[in-house]
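First, one chain by itself: the form predicted on its own, in structure tokens.
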Amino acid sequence: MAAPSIVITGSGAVCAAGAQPDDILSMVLAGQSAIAPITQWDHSQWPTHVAGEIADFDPRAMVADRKLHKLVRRTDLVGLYAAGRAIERSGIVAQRDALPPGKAAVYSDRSGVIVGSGGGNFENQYDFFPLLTQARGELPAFGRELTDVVNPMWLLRTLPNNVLGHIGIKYGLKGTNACITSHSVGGLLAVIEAFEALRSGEADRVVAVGHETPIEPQMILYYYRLGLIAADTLRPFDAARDGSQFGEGAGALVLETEASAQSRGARVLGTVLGSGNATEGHGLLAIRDDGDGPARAMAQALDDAGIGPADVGMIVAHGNGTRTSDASEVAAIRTVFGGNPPPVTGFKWAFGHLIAAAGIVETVVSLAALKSRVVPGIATLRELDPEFAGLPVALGPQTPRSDIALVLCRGFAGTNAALLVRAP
């Protein structure tokens, strides 16, 4: 029996460029970067001073329930916000609430949640710093005062699956669920896992979320020491590119079987066609020059979708601005698409690298771009690296050659994920 068609009926996103998918796309199309001076701490002694922060961050605007704020972190707030917007836009909860009790219970059991989160931010340990200083490194003294100084909710606040749990609790979604912590590919893997859960019959609808707020002192310092942080500007594929910049945010998509969406007359935002997932197995930080991992992920996605390279209308590259990642990504595109790739773009220059949220937010923006029949330009591109000659990237907007986007996402340890989506 053929696998069911999987559609997208809800989307939500928040990052430095905006709090709605269309607002984010508008800023990208305007060529405006939201990467700006950091406001969360004194960065004067830090090696970089900018990041993609959400401006005027208001926890109440993200999540109205003030009691919940005591149990979650900043990253959870943005994840819950994006998920809430996607769920509201999809109408799945309103549909469930209109059903008789028995059918509503079955509906809830067939509704899942899969979340990709960072799970490893250093801020989780900051509650201990004042007491460590006070105890002067003496463990017995630290232990005696621990329960009086550290917030008793510390453990609950640091759980990587907080967004997963609180979405299920608030909206009564009781079906298949998972929390994926796999660096930058986590959010896109959440979409892929939701896609597979629906195709295999585990659920009729799944909310997929990716969230992360990595802008913190240690994170920036350690990435800088690894040579991954740009001095000032994130310039994907540029001859002068010198690294990436962090951003914070979250994205969410509601995926459903086509039958589920049709049964309630849902508005379809797009269709998931196929996915791929591959690791290079080359090292924790090492990247193969030949682009083996991303090439295999993209080839798998095309094979899964049953389409060829010529059918793809635009490529949304990982484009993190580091020299080795961009170069190997171009090698992968050439391997898969030969001398005829579609227009290529990337979004990190506009709002930063969102780590676990990167792939899913870029998928949300891709769907909005396909709807507008535009491939956004890379506004920070000054001079294409001569080694990338022939790569169809541009400073300004281009026209997609079809209604299909390929989104590519990469993470540490040579992990790669690719997703193919089609506009309605």
Partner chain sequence: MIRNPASTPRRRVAVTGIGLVTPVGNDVATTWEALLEGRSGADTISLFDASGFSTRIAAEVKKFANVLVVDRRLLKFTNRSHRFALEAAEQAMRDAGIRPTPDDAHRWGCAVGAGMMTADFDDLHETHAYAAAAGELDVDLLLSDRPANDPLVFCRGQSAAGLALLTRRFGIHGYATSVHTACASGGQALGTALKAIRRGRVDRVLAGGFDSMISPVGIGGFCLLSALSPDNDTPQRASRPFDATRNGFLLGEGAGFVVLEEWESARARGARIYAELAGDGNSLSSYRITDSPPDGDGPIQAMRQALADAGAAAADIDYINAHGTSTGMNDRSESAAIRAVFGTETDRIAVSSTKSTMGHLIAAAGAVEGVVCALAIDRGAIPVNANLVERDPECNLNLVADVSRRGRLRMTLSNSFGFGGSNSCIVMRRPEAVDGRSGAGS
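Same protein, different condition: the form predicted on its own was shown, now please give the form predicted in complex with its partner chain.
Here you get just the chain by itself.
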């Protein structure tokens, strides 16, 4: 029995650069960064001011069902939006709904949902501030007056797995599922787990989602104090790079076995070829200088796909713009690709670091770029770090060496994930 080929039949994304994959790619290709002054709070007295917010955020544009708005938070709304676009474009629910009831039930049971979620924000707990004030900080009063002051749905609105549960309910998907809360790699890990579940026959189709809205005062303040936030511009691989910037958003992909996609003549956006994961294990924030983790993740993905470094057409780097992450990532690229890597790019300069959504949104944009046979440039690059001499990054567009993209993603706890996708 041959392992099934795994294809992508639907994609969706929303972030500061747009609410459609092609729109996001157009912004990136135009060299326009969507990172702008934060509008969610008055930061005039703050030391840091910008992020990639979704402009004029309208909950109803994200999720039409207003009843649902009371049960979820902003991060869930963007996740549900991206998932909805991907599901609708793939046509899986329409196909299921045309089946007789018995077959439709099997179809639903063979349809999975795997989500990478941020796991929560600090401000979720601020909902208890009015109660703490009313109780004058005393716990007995806090307990007595709890139900008078706090929304009874507080816990449900705060569940990290809300997108998973609500996608299931809305679209009637009932198969294999997971909610991964491993910081930045969560979204890409959702794609990888979906790919693995399909290869091993646990499902016929899986919706993979990554979502996060990390732009809240307390979160940004911690990253700022840790020296991880750029003063004004995110400049990956630049000699003067000084940190990252937050963005908010979500991405989604529908993955299927080729047989499932062919059963309705679905339009194929790409093929998943292989994946890799590796952990450095030195703590929450520490990363190795030698790029050990990302190198192993990339090498594993190539091995898994049965291809060599020369077959890769472009590398979509994590490129978060911090001194150490970018340097170790370049070390890893050199380890795996030697002196001849394909064109390298990254997208965080354009819409910020989407944390749990980063890897999957970047995969969505990579598929759009592969379709256009272009490696978008890094428009904020002014002077390549001399330590990275020979790294094929550019201010403007480059031409991919083949129809295969390697997407690299890194997160807290020294986690690394790599995915190989091929354009149709």
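Residue numbers count along the first chain shown, from 1. Definition used throughout: the rigid core is the maximal C-alpha set that superposes within 1.5 Å between two forms. Note that the structure is a prediction, hence the values are computed from the model and not measured.
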{"query": "C-alpha of V268 moved at least 2 Å between these two forms on rigid core", "finding": "no"}
{"query": "Cα displacement of A105 between these two forms reaching 2 Å, rigid core superposed", "finding": "no"}
{"query": "L132 C-alpha moves between these two forms by 2 Å or more, core aligned", "finding": "yes"}
